[in-house]
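A single chain comes next, written as structure tokens; it is the form predicted alone.
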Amino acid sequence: MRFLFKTDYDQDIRLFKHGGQVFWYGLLMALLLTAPFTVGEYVMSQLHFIFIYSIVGLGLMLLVGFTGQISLGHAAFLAVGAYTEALLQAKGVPVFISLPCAALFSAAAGLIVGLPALRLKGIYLAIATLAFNVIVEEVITRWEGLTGGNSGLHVKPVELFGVKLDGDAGFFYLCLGLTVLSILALMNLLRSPTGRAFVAIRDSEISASCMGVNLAKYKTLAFAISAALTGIGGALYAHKVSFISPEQFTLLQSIELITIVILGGVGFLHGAVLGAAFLIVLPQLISLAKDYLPANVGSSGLQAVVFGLVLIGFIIFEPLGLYGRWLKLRTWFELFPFYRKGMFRRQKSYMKSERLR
């Protein structure tokens, strides 16, 4: 088992706590950098989607996992980012300008949702965000002069400094770089006073308010940052699929995005990446399994059934998600044979003020 002996305050704010993390993360980065030369075209395409959904999952993790605000309308922010990128690219705007604009417009949409939702929480906040998703879907469907309506829009390949990133390798490095930057940005944000205010709101809004945390400010800020990251993911998604239409940003898409957080592990940045990878890999595993199933079983509805069963299984048996399971396995090996079964059991104690709300 690893013991960390801290001798100065700088050790508490390091991104990497010990040399082991530096080694393993460096090894992972080296493998990813060499992926375009070692894996096939199909695997590269799946890695593109994993990075894109990881960025979206990081934004949703900040809102749900670290601020405690539920959202069932993140497909709307994904649509705002995708359509902003498509329209700006059609006008010839460079990608280093169009991507920040996609994030900015999505953040503005997040503020529009966050401000009225300040007095809402729980199921009521979920319904409000769901209604926003329906409104955005209807707007992009009806506004045919701008969005093309149900006919959709074609998106040009990414062009960076005059070089088209239409190959798998170029777009792969762009997605990888933006994913790494998003992770580092959130790691720094969460160890700042703003990030600690987010966590305080998640744990207890009454306690946070008593400690001087401005609930309205930080809730709307969390919505804005989360929507901005989702907008960046939406812009990359538009370039990846090369064609966008309202059918790609429905309520079902919002539910798939929230499952990234649930499957990966609520409250862990690693969980956003693991949940995105699981969301992309699971349909491929189901497709492989169909070859060994009877003809009447391998129907189009099998994926929805399996996905629902997996989600229910995680909620019941592993509420901490994939990263929580990894933490338990690692702790078991570190403490064996002294590991206690109830070490990760959720605490049921609440403040009296919370019970009376």
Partner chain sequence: MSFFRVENLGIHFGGVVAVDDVSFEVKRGEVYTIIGPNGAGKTTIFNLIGLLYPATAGRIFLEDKPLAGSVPHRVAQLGIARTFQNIELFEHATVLQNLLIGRHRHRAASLWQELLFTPAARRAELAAREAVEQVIDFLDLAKYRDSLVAGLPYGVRKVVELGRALATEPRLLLLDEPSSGLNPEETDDMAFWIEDIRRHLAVTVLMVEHDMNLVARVSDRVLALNLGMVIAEGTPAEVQAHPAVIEAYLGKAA
Given for the second form:
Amino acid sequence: MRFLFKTDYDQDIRLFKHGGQVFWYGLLMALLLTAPFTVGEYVMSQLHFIFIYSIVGLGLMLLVGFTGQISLGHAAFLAVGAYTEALLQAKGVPVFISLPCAALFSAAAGLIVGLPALRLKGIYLAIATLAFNVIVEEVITRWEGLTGGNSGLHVKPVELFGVKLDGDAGFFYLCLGLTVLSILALMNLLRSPTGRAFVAIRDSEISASCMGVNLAKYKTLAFAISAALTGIGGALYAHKVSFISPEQFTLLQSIELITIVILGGVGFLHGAVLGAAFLIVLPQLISLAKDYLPANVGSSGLQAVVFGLVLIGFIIFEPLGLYGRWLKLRTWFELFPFYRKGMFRRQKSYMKSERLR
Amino acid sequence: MSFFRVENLGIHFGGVVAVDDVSFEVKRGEVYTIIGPNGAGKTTIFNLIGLLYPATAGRIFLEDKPLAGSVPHRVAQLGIARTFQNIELFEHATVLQNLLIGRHRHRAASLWQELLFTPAARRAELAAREAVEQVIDFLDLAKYRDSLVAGLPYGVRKVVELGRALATEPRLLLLDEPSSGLNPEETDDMAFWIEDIRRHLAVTVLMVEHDMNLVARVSDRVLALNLGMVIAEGTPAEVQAHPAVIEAYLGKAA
Amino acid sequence: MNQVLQLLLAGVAQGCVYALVALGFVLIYKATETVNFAQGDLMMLGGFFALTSSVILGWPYWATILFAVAAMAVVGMLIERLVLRPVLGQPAFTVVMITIGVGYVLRGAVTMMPGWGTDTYTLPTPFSEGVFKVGEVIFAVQQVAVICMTAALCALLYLFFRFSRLGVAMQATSQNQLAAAYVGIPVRRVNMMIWGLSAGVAAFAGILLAPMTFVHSNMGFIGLKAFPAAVVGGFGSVPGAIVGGLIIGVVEAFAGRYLPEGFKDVAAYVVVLVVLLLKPSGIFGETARKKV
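The structure above corresponds to the form predicted alone; please give the structure of the form predicted together with its partner chain next.
Let's see the whole complex now, leading with the same chain.
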């Protein structure tokens, strides 16, 4: 167990709290930077997806985990980002302009969704975002002149300063860089007044407004930032899969995106990345397992069943998600042999109602 | 010029008149207490001042500027901070983070500066930390500094909430039943702090309180309410001896 | 004019199914404050149970209904006991996610069952494809039957909630769990019963829907349209669910006829957005303010 003796306010706000963190994150970074030379094409491709979903997960984490707003419509922001990127790129706009545009357009869509969030809470907000998702999907399907409708759009690889990033390595560094930047930006935000205002809104809206937090402004801001990150993820996604069509951005996609947050651990930035990795790796494991199962069990339904069971299992047995599990493991080792059960148990709030009576 | 005044304030919920034609004035630097039996409309007055409820009648002035037509967060930004009867803290954050949210109205950096954490943002953050540490010192919260609020005992949470209100550097501090749920010792501490807040921090205090010992000890003036109406105003001793007040609490003599 | 009546009838018939699924949402929400995203999938499973008893076992229609409803009631209670009870008291959003997980499992499990799989089936009903005419308006027997059966079920539920001990206990539980527990109502068991009831209603909805859309593993997605219906009515209101379902059904029917293609599919969602914009807690929902 490590004890930190604080002698300076700066110690509370620096990103790395102690040398150990610098070392481990440094090591991880070094491994990732050399990855294109050490891992195969297949793993590389999976890493692309992990980073893309990490960026989206980070956006959702800010909204769900830190601001306490529910969104069942994030696939719509993903779509806005993907289509913006695809269309601008087709017009020959360079990526360092089109990528910010994708973020900006998504953020604008986020503002639009954020507006009802000012009046709606909980389940009503969930349905509003869900409705938004369905409507965006339908608009994309019907606006054939722009989006190609159901026949979709082809997207070319990224081109940066005349260099085509179609090789695995180039695109990998782009995704990695954007993921790291997103994490840093959110960490900065969370150690500043804005991030604290988000958390305040999550824990008690009334109290937040009595402390001078403008609920309207910060809720829409949370939606906008979350959507912007999702838009960047969408743009990268478009490049990665090189073909986009409306059925990639349905409600089911939104729900899958939300599970990143739940599986990773609500309220931890690490959780977004871990959840994304898990979401990408799980289907691979399932398809591996399929070979050993009888035919009717190994059918297309297997993935849904496993996915559902994993979700249920996590919520019942590990509500803090993968990151929570890791925290517990770490504490166990640090305190060995003094760890006791229930150190992380949260107080249950029986029927803490949203309705009033 | 008056520091803070309420004129003919009133609100009704459906047919129930909760607050009716209440007027009073708080002078700069005093401790002004509102007392009254349960259901007298004390907390409702706080909610009206905080603009959490829209008043159906009357006006509220801070330094002769009307608050009406504003929104709750504007009230906080004008320098009116409050605590809550049943504690409304940010449960899943540490004590330190809770107090830092109190600094919200003093934030100096823009969103972009925060995202990039520029030197300006860092300076603003350090200043906020320094101010909060002073509050932690003042209320003796150092040992709970990094604990999650959710796990703290009730008495400590009450103090944390007071600290969060103080961290806003308020001009007017509204305390909603600061002693409710506290044991006699903690109540004594609370009285001590309220006296200190007035004396050393020069903050004006408007308080709702039941504990008459506490009221008599710290208040300069007292307003007694019953059924939403003012029944007496004066020094603690005067109000305690007022026949209408005795009647409101104990009923009419047979 | 006739055409309007015609559309109205079709809309109401479709709306009845939405209403029944929405009713399932509302029953569970009122009692446990859980939004059950698996409601549509429960309906789907009910459809498959009906299919089994009617096609594979060859039972008559009324026995099929009883079998499917009873089987689903058991499934509903099992889900409550095994999945929902361990997370009692956790944040609402977490519980929503767990029902989404349940939905995934049900959808996947159905495709793995021998005899069910991923195919599409028709469920035979005694209501022929016949039509009859009143004046100029053509009534499809199928639609009239759906409307009548929904009305009958609503009446039955009304009597149950109004007069039976269990029904009153359920009402009390959904009003205030703590108070209900204090007067001696076994709240957990009542919650389980409510899940059973809700799943039974879902099975009934599945049977009514089957002739219109066929039985297949993805028919549960219609729950996503019943969800707006429940919200339009105000999530905590039983009459609201019925009204909301009918509104969505009728609007959809008219949008399909008079508006360009595509509007029919989003009509439910546009309606819900408009209602939420005007009244953030639905038509019959109560607005409440947090007390400090």
